[in-house]
Structure formats: structure tokens, C-alpha cells
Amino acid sequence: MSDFTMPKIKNKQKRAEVYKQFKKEKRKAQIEERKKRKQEEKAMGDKAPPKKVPKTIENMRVPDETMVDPSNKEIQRDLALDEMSPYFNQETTPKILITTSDRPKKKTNSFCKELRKVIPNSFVKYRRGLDLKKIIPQAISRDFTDLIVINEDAGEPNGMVLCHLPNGPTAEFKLMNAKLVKELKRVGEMTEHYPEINIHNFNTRLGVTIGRMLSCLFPHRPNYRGRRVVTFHNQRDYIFFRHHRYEFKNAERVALQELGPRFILRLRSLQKGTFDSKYGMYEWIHKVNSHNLKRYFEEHSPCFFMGLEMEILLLIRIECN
């Protein structure tokens, strides 16, 4: 049955039946073709052609100009001089301040308390109507190295602001699918051992910056006795957070037990310096994908640097004058 005959059938019920039959026949033909191909491979043995690699969004990615080569000396110099370098040089000890939007609901409060358990040396303080610009100097004077603000909508956590202190940068995320420990099944008990950090698939210049900011939340030296591991996995511009304990079943098998909580982040903007929504200089802002391709990732694409645009505008003004 051909696809082109279906739109000509005016009766909706009959058209649905014909389409269902067409899909069934197509599926049957695919199974027969797969069986035939396996028989040919078995008969040919080592001379069989290599298996076809299925097409996925990941392996069909548009080539990215901002992918970072860790061995590049220029990249290494930039990272050695960025705002997070004191942490990676072990000159600072992470101390995290966690707060919320004004008058948070029950789930947001519980989410912050669970974040405090996940992140060592972190403290939850209630906002009490204070502006972030007033909170940041107080946090710096008390030797906090990072500020996390959890925002909410209709009682559900829906946003996160991560500000690295004292000189920034500041990242704003959309927070989705937040699940508390009590909402998960078969979770284990969380211990106070320092966790291992797994930052995965942050390969672009923007991704490296975000990965370094997330790393700065946790102590330098994990306690391997606790077998805790915190994972930030970046896939298609979504950052998946998971918290596990690994268990050795035997010398070859290892199992994971989730400890919770879990949530997903998506970057909205990256700002130079500490939080300043009015006069802050944005390095990157999430834009609608103008390429209109599913395999073109915004966060992995050439970044939208407002600072560069401002410099170009200044050069044009100088030339005009």
C-alpha cells in the first residue's frame, strides 16, 4: 500500500485502518529484511560488510567551532587566569550560600535542604525580602565562595541562579523536573562523606565555563570511603543532575544506588561579574535556534557574546567620529 493513496480516502475511520495496515506491512518487511541480512552475514563470515551505524541526533551534530581542545596552550592560559582558577589551584575552600525567592513554598524549602545535604559546607538562609545586590556583599564578607538562588513558580522550583564569588561569573538556569528524595523509589541513605564529581560532556568554550562553575561547589578531595558520586551530564543542552552511591557486587560488577534529589537544568544566560540584571554585561544569552535544526545545539553553537557586539559598536563610533 502506498502512502500517496491515503489522503484520497475521505472517510476518517477507513483512512486510519488503511494506515494501520500500511504500517503493519512496512514493519513486517523490515523484519524480513533484517532476517535476510543476518543470514547473509552468517554465510559470508569474516567477509561480511560492516554493520550500518544508526543515525542519531548526537552523531549527526553540526560541526561546532567552539569545541575546546584541552591540550591547546591558549585555552590552558585562559583557564589559568579565569575567575575559578583560585579553586582549581586549591587556594580557596568552597563555602556555599543557598537561598530562595521571597516566601518560598514547602517543596522549594525541602529542595534547598536536600541540596544542603548534597553539597558539603553549604548553608541555607532565608531571603526575607532582601535584594540580591545586598546579599552578595554580605556573602563575600562572610567568605562564601558561591551563591545559589532557587526560584519557584506555583510552588514548584523552576529556576536557579549560580553566582561565583567574589568576582563572578553568574549563570542563570531554567530548573525542570525537580524530584525530592521522598518522590523517588528505592533510594539509599545519604552520608556526610565528600562526594566525587563527574562533569560529563561539557566540551565547548561555554560548556567548560559552566562545568568549572559547577565543580567549584564541591570540595577538592572526595572521600572515596563514602562511594558517593555527583553527576552533571550535559546532553543536547540539558544538564542532568544525579546523585548516586556505587556498590561493589564482586570484583567485576558494580551497581548504582540513587540517593536523590534529581533535576534538570538548562542554561538561560551567562553574565560577567556578580548578579546585576540592569547593568550587567552578558557573555551569552539563550536564543531561539535560528538554524531550525534539531541537531544544532544552542549551548554548543558559536556563543552569542554581547560583550563582543558592544566592542564592535564602540569601534564603529570611533571611526565615525
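Residue numbers count along the first chain shown, from 1. Just so it is clear, the model here is predicted, and its values are computed rather than measured. In this text, rigid core is short for the largest set of C-alphas that superpose within 1.5 Å between two forms. Compared with the form predicted in complex with its partner chain:
After superposition on the rigid core, the Cα of Ala29 moves by 2 Å or more between the two forms.
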Contents of the next structure:
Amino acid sequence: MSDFTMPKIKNKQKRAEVYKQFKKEKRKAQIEERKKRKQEEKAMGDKAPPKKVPKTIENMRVPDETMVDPSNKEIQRDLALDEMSPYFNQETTPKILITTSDRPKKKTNSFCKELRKVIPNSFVKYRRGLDLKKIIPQAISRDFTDLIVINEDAGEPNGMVLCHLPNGPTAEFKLMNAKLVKELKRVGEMTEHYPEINIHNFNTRLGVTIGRMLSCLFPHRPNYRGRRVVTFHNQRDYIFFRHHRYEFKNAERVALQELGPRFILRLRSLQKGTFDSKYGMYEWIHKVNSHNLKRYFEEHSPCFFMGLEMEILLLIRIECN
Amino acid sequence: MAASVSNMSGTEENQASRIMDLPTINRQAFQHCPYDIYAGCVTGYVKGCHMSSKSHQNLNELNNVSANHEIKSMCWNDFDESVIFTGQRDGSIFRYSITNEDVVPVPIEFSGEMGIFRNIKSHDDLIISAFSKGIVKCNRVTMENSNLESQLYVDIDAGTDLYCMDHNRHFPSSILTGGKENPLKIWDISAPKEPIFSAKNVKNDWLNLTVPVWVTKAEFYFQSDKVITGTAKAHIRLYDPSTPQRRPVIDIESKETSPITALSVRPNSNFQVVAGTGKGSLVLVDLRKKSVVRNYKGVKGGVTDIKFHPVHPYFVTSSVDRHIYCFDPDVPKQAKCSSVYLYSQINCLLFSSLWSPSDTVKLYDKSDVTTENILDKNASSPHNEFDDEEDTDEVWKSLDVVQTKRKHSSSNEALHKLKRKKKKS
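Please show me the structure of the same protein in the form predicted in complex with its partner chain, now that we have looked at it in the form predicted alone.
After this comes the whole thing, all chains and molecules, with the earlier chain placed first.
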């Protein structure tokens, strides 16, 4: 019986039975077809038709014209002129100020403390009800290079403002699924070695700026002895943060141990200059219904999902080779 | 004395380094001239774009990487659109000749004390440049043996925190200035000591608090001495200096939450203004309705400049999101016609009058507008100065046909009505 007549059966029990039978037959046919295909492949050997690539959101992505080609001279010039270039020219050493929204609850406080452990040369300060616009000049006079503000809602950290000092830019993120070290299972203990940074999949022009801002938070020269690695992995505009220690078991195998915390970031806006949400000039701002495409991404390039852990392992292996 | 001497040597060094920094011409780019749009970028490049092929070329080449090359403002020298003046962040001005394919520095004195370059305007041999610390300079520039000579004509002190300056092409002696806590002022170049008009702040708001004065963008109204301004609080105001009233004649409070960073009056229009904000919203404001009539979609970042085409009903906007967008103000769906990605943030724009919409119509997949419609619109736009007489004749012919049709149908209806009435009676 075809699926076309099925909805016309008015008895629910009968209809369900027919549907079950239909599903069974369909499945059978699929399995047979697969068998047949495999046999054909075996018989034909090298001449077999190529395997079909499954459709994923990533490989059906709408092409973005702003995809960065690092060899483009104009983009090189643009990057050399941007506000993060002193860090990449090794003229500044990062010094980070971490603060929260007013009257933080327990989780936000401990989240900040863990961030301080992750980011070397960072300081957690109590907000004391101060305006951000008053904090920024003070931070600049004390040679801070970045300011991180963790916002919370109902005791749960839900937002992050990342402001590069002294001349901006300012990025505003939505923060999701923040997991403290305590909430994770089988975590290792953090050390004070400078971590390696793994900025992955930030490939459009906006993504490159965000990637540069994030890598600005960490010191230039990682201490490889500590084997600590901090990952910012961008997938479909969601930025996943993970913190691991790796260990080479032998020439082939690498083991990973998570050190925590975990969180996910999603960009809301990128603004020129230091924090000024009232009169600032926005380089990019998230707009509802700005495009109704689910397959349109602002920051990253296509990649197949294979699990974060796997990917980090692969990356580490590539770096080591 | 010693201090002054050291200062002198400092300026000489500066000038020497400036000579090293001079941009050179990219000859290849000039082969594709004239371009539809010219754009000045943060990276220091002057770009020419073709909207139809979505391609762009750099007109200049830069040797060293420096933020001082950032182009803050651009203007045509005259209506024939053969010469472009560009103002850089550090205050140096360059003259790009499109027909002669050369770039010449304009020798105008400036120093770091004058702040950041804000705007440049030119009229005949006069160049007007404005700086953020309130200094407006008018120089007469003459060409001598392919070198430019300049002579300071007038120096105006327009008050601190200057944000905008504009020159009136219809009354060439008047310019306007405005800024943060620096109300709109209109100056006469021949009498630069006192402004001929200075605006008065609007009345206190409903809480009896003073409304802050912060003019972010101002422009002279089309072929008149009226002035339209946009503020950081997203007000759009029309001032009329010919009346004794110093407060705005029309004050529109738009619902935008960020400052108005770009403003342009629609030429040949019935009181229509397009305004762009720092958060990337783009609105069409009708001054008679005193409200926002239309929103345009597709701009991702803050709008830096808006330019209308002098004849065709189209406008282009530049944005910090590194794109140029072209819009038709009358399309009901209000989506962009086309966009070009230019690799770096764009500060200013020039729209060539040689551009015609037939190039971009191909890109018009989504909208219902047909070529006929657009041609009709162009034909019906009044004050069509650039067309030849023969063209206008053709246009009138085409118009006649349309009108007679309409008349025909309407007259028929009227006849029918009359007949019905007669029957009834």
C-alpha cells in the first residue's frame, strides 16, 4: 500500500498497522539496495561510481564573498593597520582585566576565577557599580590591553563583552552553557604554564577580526612543557571554548585530558572603538531576520562535524608534525 | 626662540616624511575609467567600482603602511567630474585627475593641533577643508606648470568638536558647520568673523531637561539656503535661515537608537531625505509627513556615506562592513539592488552622473521593477539637465502615449457614467 492512501484510512489502529508495514517494507528495500550497491562496487572494483557525499548544513552553505585569502595584499594591509596589530608585532604584552555585571551571583564569580586561571596575566576585579565608560580610561592608564565583562541573568553567566584597549574594537557575545570545572567529570588540574592557542575556522573577514581579538588575550610564547591548549572552535557561528592537556602516548596516539571550564559564545555585535553602545559605530550587528537563510554564516568556513575532541586531536597532531 | 626653531625643524621633518608617503598612480586602473562609483577607504586607497560587473580597482598605490593615509573625505572639483580631491586623516589633500591620470599633492598648511580631518569641499578654484578642532580653511588653488599653488583665502574658527561642514553650490559663498555642543552655524566666506546664522537649541524636553546639541551630519537643501541636519540623538531637523526663527522649522524624532552618521537629500524630490545610522539602519524620511516612510534592508554595519545620483532615482551607501550598496528609493520591497565588497572599510563615496541604471537592472532579480518601469521613471524625473534636447523630445513623445491612454480610459468611464445617468433619468 502506498503512503498516499494511508492517511485516508479512518481507523487509527488500522492506519498505524498499515504504516508500520509500509515502514518495514521501505527499510527492507533500502537494505537490499545497499547490498546490491556494495556487490556492484566489489564487482566493478576501481571503475565503481564515486560515493555520494551526504548533504550537510556546512557543505550546502551559501558562499560568502568576504572569505579571507591571506595572500591578498589589501587584506594584509588592512590587518597591519587594525587595532590588534601591535600585539601581533610583539609590541605589547597582554594584561587582562576581568570583571562582572553588578552584584554577581556565586556561579559568575567562580566562572571569573576560572577564567583568570585559564588566561595568564589576568586580574579579576569587583565591579563596585562602576560604569564601563569610567572603567575603560582607568584600565588604559594601568596598561591593560583587554577588558572582559561577564554578564549574568538569574545567577547564570549569559553574556560577555570583550573590549580591546586602548582603541577598541569591542565585541559583544551571548554566552551559553557555561560549565565550571566542578561540574565536569574527569577533569585534570590546571598548571600555570602559558597555553597554546588554537583558533579554528575563523575564515570570513568578520571571523578573522574576532579570531585576532580572542588570540590577543594570551601571551605570545606558549610554554610547550605545560602541554596546555586552549581552543576556540567556530562552527556555524557558534564559538566553542575548550581547555585541554595533551599527552603523546606513542608516535601514533595522543591523549587529551580536559581541564575546564567550557562555554559557547555567539557574536551579537562588533563595534569600532571602546565600549560605547549609545553613540558607537558598529562594524557588524546581529539583526533579526536580516537573512532568512539557515545556511548563511557570518564568520566561518565549511567543515564536517566530527566531534570537537577528535578535531582538536587532529589539530595538535598537525601542529606537532 | 629655541623652541620655535625646534618646532620649525620638526615641521620640516614632517614635510620630508610626507613627501616619502606620497601615493602614486595605478595606471592599469585608469584604463577602465570612468567608474560608476569612487570610494575612499580606511586603508588609504581610492577605489573605482563598476556596479554592473561588481569589480573594483585601486586608483592609487601606497608605499608604506600608515594610519595617516586613511581617506576621510572626497569631493568632485566641478560638475564635469574629471578631478577628485581627497582629504587624508593627517590633513594632507591630493588632487586626482581622471582625464590626465595623475595625482598631485595640494600644498595646504596644516598641523596636528588642528585635529582630525573632517570634510573637504571644492568650488571652482576654492578648496574648503574642515578639521575636528573647529578650523575651517578656504584656499585658492591655481595650477602652475603642473604644480599646484595655494593661497590661504579665509580661515574660520567654528568652535570645538566640529563634526560636519558643507558648502552650498547654489550660493557659493556660504558654508555651514556643526558639531558636539557646537550648534549649526552658517558662514559667509567674505565675512568670516561672525556667522550669518547660528541655530538655537530646541526647547527643553517634557522633563524640562536640555536636549544636548550634537550635530553629526548637515547638508544644504537642494538649490536653496535651507539646511537639513542629523543629530547623535537621531533627530532630523530642517533650518530655514531666511526666516527670523533660529530654531528648526521641522523637527523629526526618528525611532533610531544610534546617531545619524550619513544624510542625503534626494535631488528633484518632494522633501525626501535618506538617513543612515551607526547601527546600520537606513531610512527614508518625508519632511512633509514628518515621519519615516521607508526602511531599507541589507546593510550590516554602520553607514558612513550616502550619495544620490543626480538624475536617476538611485542612491548608493558605503558602510563600515566593507560593502557598497545600491538602492532604489521607490522599490516597495526595499531590498538592495546590488552590493560590492571592497576589502576595506569605506569612509566616503562619489557617485558618477555617467552611471545609468540599465547596467544594474540585470541584477534586479527579486524586485518586480521592469526595465520599462525604470525608463519611465527616468523620463518623468524633472529638471533633467544632462539630457540633450532630442532626448527630451523622445521622452515627451513616450509620455504623451501613456497619458492619452489614461485619458482615453478615464474619458470612456466618464462617458459611460453620463450615459447611465441619462438612462436613469
